[in-house]
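As structure tokens, one chain now follows by itself in the form predicted alone.
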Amino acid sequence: MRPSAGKLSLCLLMAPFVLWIVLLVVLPHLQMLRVSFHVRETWDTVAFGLEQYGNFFSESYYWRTFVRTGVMSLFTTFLTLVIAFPIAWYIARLARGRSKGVLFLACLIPFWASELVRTYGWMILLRESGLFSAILQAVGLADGPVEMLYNDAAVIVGLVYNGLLFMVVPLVTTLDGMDEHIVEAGYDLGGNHWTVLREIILPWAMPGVVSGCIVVFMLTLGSYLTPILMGGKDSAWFTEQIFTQFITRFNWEQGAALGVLLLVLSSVIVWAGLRVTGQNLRKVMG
């Protein structure tokens, strides 16, 4: 194939992806950034200014919800990593033959249903008349029905469950390529379980850890259904504020400003995570 024909083929193959990125990602975000600086003077005239961002910092409910969402997203990501790592280790290093595929499929099956269905499933289990409440009453740990919904713990349970697969997959991929002799050498040199985990396994798995954490953190930070359905009115989430401004109050300028701030928050935390772990985005996403 001539070089010019090869370049043309590459351009044709990349064209749908480039159009998708430009039309559905780049342009909407640029438009959102532009609208966030609009200050409405009358119903058909706008000026440019920082009023929307000033509203965010002057209204304590906005920035308290902003900080709360960021902290809870980080905690949820950490908890997902702690739960997913042993699962990924077992699938990648201990499972053999068909059991490896069966275990991986068991992690995948719940995600054949939508996030809404998965969240309703947890609501059925955690409500007053649900399975967990019945078990607590049956073993004598509760005298009556126990309501486990509409609090932060319920939100975290739902978010961890929704993010588990996205943490397990990169961890399995990374751990699967680790040479068993490296681990054995660690024990032969006198290392205990903790030393081998800290000095050998975690550094090897770090690209998968960072990759999974980035995906889970971004999904958690931008989640809407799970915090709304399982947290109730006492568990405010920042995406709810954005939805309220756009859909309920028709205040697109304020909604755009809150959306930009959420994007900045996620970008800063991902950048900080890459710096702290010594990873780069190309390596962890490659």
Contents of the next structure:
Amino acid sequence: MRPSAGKLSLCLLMAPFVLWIVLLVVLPHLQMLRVSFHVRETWDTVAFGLEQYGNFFSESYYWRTFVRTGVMSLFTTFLTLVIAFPIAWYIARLARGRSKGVLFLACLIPFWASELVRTYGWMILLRESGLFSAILQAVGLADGPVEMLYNDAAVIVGLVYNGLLFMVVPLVTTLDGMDEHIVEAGYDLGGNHWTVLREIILPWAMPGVVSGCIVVFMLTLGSYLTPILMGGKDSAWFTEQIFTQFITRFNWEQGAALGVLLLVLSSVIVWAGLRVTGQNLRKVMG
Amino acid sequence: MEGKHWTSLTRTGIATALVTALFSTHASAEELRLITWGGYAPDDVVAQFEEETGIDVQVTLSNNEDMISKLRATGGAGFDLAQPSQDRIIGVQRQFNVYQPIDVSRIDAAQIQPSMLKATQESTSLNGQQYGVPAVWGTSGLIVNDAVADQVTDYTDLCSDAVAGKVSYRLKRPTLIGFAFALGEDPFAAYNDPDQYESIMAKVEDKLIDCKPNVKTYWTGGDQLLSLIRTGEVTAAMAWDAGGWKLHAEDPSIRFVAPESGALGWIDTFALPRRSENVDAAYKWINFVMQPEIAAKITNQSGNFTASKGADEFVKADLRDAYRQSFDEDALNNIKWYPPVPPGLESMEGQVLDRVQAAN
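Output the structure of the form predicted in complex with the partner chain; the preceding block shows the form predicted alone.
Then the entire complex follows, led off by the chain already shown.
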């Protein structure tokens, strides 16, 4: 192929991607950044200022929800990692042949349904008139209906479930490539389970751990349906506040400012996470 | 109300509105793009209209906030006819200029109840021009189970121990207004006095925060509330009348009652988006659906009564009975109709709601 033709086909290939990024990601974000600095003077004049960001710090319910969302997302990510690691280990190292594919598929199948359906599934299980409550009563562990929905624990259960696949996949991929012999060597050199895990397996799996954590953390922080449906009255989640500002308060300026802050928060936490674990984004995502 | 649904939830908000704005195709001449509540444009009514006029009707289901957001995002384009509540028109029009005045001479006024037509004219007029025509009306009040009916007779009774943990209401402005009335205040009288309104809202905020442990969950969609009440997980709720009547039809021990301090009455209207592309079709639709027999079909579907004169005759009997059971003469006269919301009030209310949501 002549160089110019190659160049053209490359351009054509890239065009949809570039358009998508620019039109649907970059431009709206720039617009949001601009709107977040708008200050309404009267109904038809607008000035620029920091009022919305000031509101964020002066109204405690904004930043408290913000901190709460961040902390709960970090905890959810950690819990997802702890639960996903043994699963990934089993799939990557212990399962053989067909069972490997079947297990992988089993992780994947729930994601054929939408987040809404998965969340409703959990609600059917956890609600007062739901399955778990009925079982507890049937075996005599509870006298009356037990409400397990509408609290933080329920929200975390839902979020962990939603994040599980995105943690398992990168872990399986990295663990798959690990050489059996280095684990054996670890034991030969007198390591116990804990030291082998800490000194050999974890460092090897670190790129998978970090990329899984980034994806799960981002998904959790930005999730909307699960905290609202499963958390009910006590589930103040930051995305919900952003939605409320835009849609029910018509306060685009405040909503945009909160949106920008959420973007900054997630970027800072991801950056800090990479620094702490000594990874870099290129290595982790590549 | 059946149709006051998940719509706001399932939309990921502004993104959708912007995408709609970018990609909505231009309407062909004979198309009516209607944005309305669930139940206000039943399939058979749409089919009959299409057959009689040859105009293709495209219905988008929505609610007040969603409707306003969509129209605001496009400067009043994308739809030919909208159905916001009458109290949410003027404030929005002054801030965002998304509607155009209605030419009342093109409306068949003889089909509409005069008192309601006049009320809507007063509450949707701006600079001498009218922006809304009444369509459907209803109230919010209490849905209670017979077991607790004698303990829950007003909004504030939702906070009593008798129903602890089995209560649901929305975290939206009707709740603030309802609780204010039940606390002996008159929020509507304070609409134009921000300081007084703020002090009333402060009282309501304290009450709602105190009340929070009593609440199972704040409902956000009609279907969610219906399932909470059906399963008995919630025995008392603040909600729309139509939902209460629907549940009553399934289970006679559940009923809609007008609270002692008065049910809150709303009127949904017809309003013309500023950049409507088929105003003729919009007027045709208005005059079509306000015919008594057609309007009755809408009532039977949505559970809400319409402003059409004489439609009652064609409404299903059990719906009429349930309505009469909920509203005796006194309760009817005690309905508190929402006056237009002055600009700025909603941001004040918004902060109250945010603080209640974040309180623990």
